[in-house]
Amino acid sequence: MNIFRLAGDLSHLLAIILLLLKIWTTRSCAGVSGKSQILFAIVYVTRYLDLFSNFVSLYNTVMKIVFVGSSLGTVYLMYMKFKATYDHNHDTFRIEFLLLPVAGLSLLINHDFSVLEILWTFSIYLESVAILPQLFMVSKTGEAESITSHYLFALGSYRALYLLNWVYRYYFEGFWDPIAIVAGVVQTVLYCDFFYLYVTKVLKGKKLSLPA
């Protein structure tokens, strides 16, 4: 555990709190992408599947629990409980366009070709695109809500956080992870418009908009 792993889970906590908030207090789910949701769920289900076999501690495991919890309660909110205020008609990305790659990709380059290690990377490149739908939609419909822009912001945080946090082990540790470091600059790289239009638009007050 370093500062950047521990503000990056922070990040990462926040953005989930700001989401649910959004969806809950407001009982809409208007602006935020169900489909983007459904894959975040499945990073965490397949990430986490040693969740009770593999006790690391007790911060770990509760961390691993918010996430497959959040990411489920997130779904079931959006397609279950306020689904007649789910944007079925600007939420259009084909995920099928992300599973499959993501599938075939850890099948060939994975650290060891055992089904717990190949889910676990499938996860890690699943969760370096799980955002397009989202960024997508936003894009579709021309501006997202406030609290929406700062759910993005925090999520994208989250991820530029923990290539600080690569680099720290690196020099600190001599550890390091090529798969992960890659997906986290693909998934760092995607936000970076986002990043840019948030701290020009919305930190000054106005409605976040994405080129369609």
Second form
Amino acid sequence: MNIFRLAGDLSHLLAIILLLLKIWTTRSCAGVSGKSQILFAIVYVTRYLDLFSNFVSLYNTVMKIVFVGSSLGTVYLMYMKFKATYDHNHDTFRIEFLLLPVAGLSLLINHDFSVLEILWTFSIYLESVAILPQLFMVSKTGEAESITSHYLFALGSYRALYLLNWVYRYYFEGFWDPIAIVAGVVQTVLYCDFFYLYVTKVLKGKKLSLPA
Amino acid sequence: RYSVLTKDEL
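We have the form predicted on its own; now please give the form predicted together with its partner chain.
All chains and molecules follow, beginning with the one already shown.
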């Protein structure tokens, strides 16, 4: 565990808290892509199946349970409790165009052809693109609430901080995992346009709105 | 190799 890794995990935790806070306090999931949230739920369920087979540390186990629980909870809030506020007319990204190629790629490029390993690889690849329906929704409506922008910034920062963690681990521990690194780079690059808008607009007190 | 048994990241 190094400072980048810890900061990344905390950023991820902050993102989850911000999203739940937004939905809970506004009693609405307007502006949030249910499709991205379904993809994230699939990501964490398929990645943390090793909760039952492999104990790393109490920290690791608690975080895994929080990530799986909160992603399933968010899907519940969006599709059950606050269903009426879900803006599905603007959430039109076709997730099968992500799920099928990602499933194919995880069967082709993985560390080991075993069930847990392929599901882990699938989850890493899927996470890298899971935000696309949300970014597509923001670009379609042309705006996002401030708290949704903060959520996206924290969520994007988490993998960017993991990249620094991997640089650190490569130099000081000789550890590197090409699958996680390539997927992490792709994931972070997808946020670049949003990061730019966040810094130039939201941090200056303006609402995140895209030019027409 | 970063296998199932050695994965420590989230």
